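Only one chain is given next, in structure tokens, and it is the form predicted on its own.
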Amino acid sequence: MTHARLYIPGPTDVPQDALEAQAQPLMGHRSAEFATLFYRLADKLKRILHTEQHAFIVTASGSGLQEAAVRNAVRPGRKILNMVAGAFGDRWHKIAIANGYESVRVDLAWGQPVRPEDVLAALDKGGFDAVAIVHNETSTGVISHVAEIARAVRDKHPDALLLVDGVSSVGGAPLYFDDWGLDLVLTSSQKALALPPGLAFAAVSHRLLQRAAEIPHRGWYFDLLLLEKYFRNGRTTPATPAITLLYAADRQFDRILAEGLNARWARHRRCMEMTHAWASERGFTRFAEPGYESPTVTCLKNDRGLDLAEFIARARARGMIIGAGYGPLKGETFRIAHMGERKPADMAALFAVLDELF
């Protein structure tokens, strides 16, 4: 790899093929050979997404289908619970504020995850048609029991649905759409499934979408009952979509699955134990709650005290990028990626050169 490697939690590094692949041939997006690579696509990315419900691709950030999953999922003069525990849990509600929503908060500490008994605390308030959630929070390299929560939430309130933010996690962390009995979850191209960045995915319940026909104004570009009804007539997408981006997922896909799902968890899972050991034994600290750590992104407290901005500078001037803290958590934190292809190998590169400036 002759440019520098990035360690970050977004965009990760792209293998080389599915960069090329962007440098075919453009088609038209309404012809019989775009039709075949998009439908390809969406059932590769059921596979990765273990759905056999609905599958969206379009052409926008993860933010995009957050804004998304509000429009579709909440009927006027209802409410959406937002679970806040970092960063992304923030913007899901901002996103639902300046969307006109009634967004009720409920603010965790950083480094904790969402639990259960924190949901159904809220929710049994009342006057709630979705609970928003972040799986896999990057400001704090913290990973929330989805399926827990899931099922506490089946249990005593049914009729909410299950709003998940797997932007972080899709393709780096174990996630069962159906098994879990999930309604949305969201992802985007540049995380844990290593592709350039522009892309957004999801996976989406049959009764989110009979919850959408109830909504009014669920805007035009994220209406999912629009994009459903053109997924199914053959013509794809209403609007034109990243077609070059679309070529590197296919390959992209390929390898996903070619890998195997399970092998892929567990290779996030042995670079994350990697990243661990390396800290506890240079004197870091982990930001996340025991038991809670993120398989794809370690945040590390600065308990040596360094000049984090040096540090990070030095690294990268070595080819190395790593990741300041986020937000309240800049100078206090630093953060490694483990996420897409990076290999032990990779990992052990990483600590050498790190090694070598304390």
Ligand SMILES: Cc1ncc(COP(=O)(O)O)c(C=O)c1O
Second form
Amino acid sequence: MTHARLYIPGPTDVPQDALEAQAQPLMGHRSAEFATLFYRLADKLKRILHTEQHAFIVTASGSGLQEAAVRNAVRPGRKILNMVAGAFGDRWHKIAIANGYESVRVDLAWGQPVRPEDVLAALDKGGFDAVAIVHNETSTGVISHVAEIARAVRDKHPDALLLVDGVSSVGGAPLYFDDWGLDLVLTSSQKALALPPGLAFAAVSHRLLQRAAEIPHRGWYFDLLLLEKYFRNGRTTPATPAITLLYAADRQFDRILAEGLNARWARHRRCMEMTHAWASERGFTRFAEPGYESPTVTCLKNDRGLDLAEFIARARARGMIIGAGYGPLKGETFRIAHMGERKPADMAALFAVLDELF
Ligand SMILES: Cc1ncc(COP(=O)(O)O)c(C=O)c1O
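Since we've got the form predicted on its own here, give me the form predicted together with this ligand too.
Starting with the chain above, the whole complex follows.
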């Protein structure tokens, strides 16, 4: 059976061998065999995230680790800064509020990146334990220059922890956790890493774990100190992990590391450039501020006044699934993802089909 191809910004298509890896027999998560798998995965994850600090693998989607980030980084009576330039910046703000934190929300125009000066202007008001930023805003197709933001924050507000949502960037765009001086980067399995949904991954700094120790109520499921304690003691995880998904990750992380992060990032960029060229030739402009276009998902304005629901449905009928605009951008924009295992030939195949639909 041929299946429709996913050009939506997650979930992405998963290679067959990673899918099949899930069909292996189960093992107990307190066994030595499982510990070997879990530690091997943590090592591979550290290489993907470019860190020698802490790697976390949890059974949840990425939003779970957004909750973990807030609860482990912000002390009672202190504030979190939420930079909001799209739907997922908004998600993080909502998570902070839902957990009872005082959040200062800075709204930026959708389509714009988060810029260092906006972060500093807010932090200058004082009282913050952390700033939460989305690296790649999937709703708008905008990537922010996190390295620059981190440098500025480190310089002016060295006590503010830097929490980064890398859900649609990790594995698809350059990210150097240690070199950039970040405190937490989280991601989901189902985006640029091309795994099934259900796992979330994070790199965490030593200093964030020190901060967590000053916070009395970090929750239980996402208590990073508890997770770290189990990991260190050889007991792997406090609760039962999604073992079959970990089999898939073991296989897929090997593919990612064999390709090499630089080559993978360059491939995503080439697919992005093809998408830009196709869109410009067909009269579609990009929603993202120039210079901040995402290498994993392109958000295009509906300049041709298409009936987007119908256009997307017809593409689907031809086996190509592209993304609608997100939330308030529905009808105004549509999105083409070029993340995960997508290659230039896949993009060419998509454009050949879309061209027949005009
Ligand atoms: C940038 C970003 N952050 C967070 C999320 C939420 O991730 P999850 O659905 O894995 O919880 C998404 C999902 O699309 C996303 O794109």
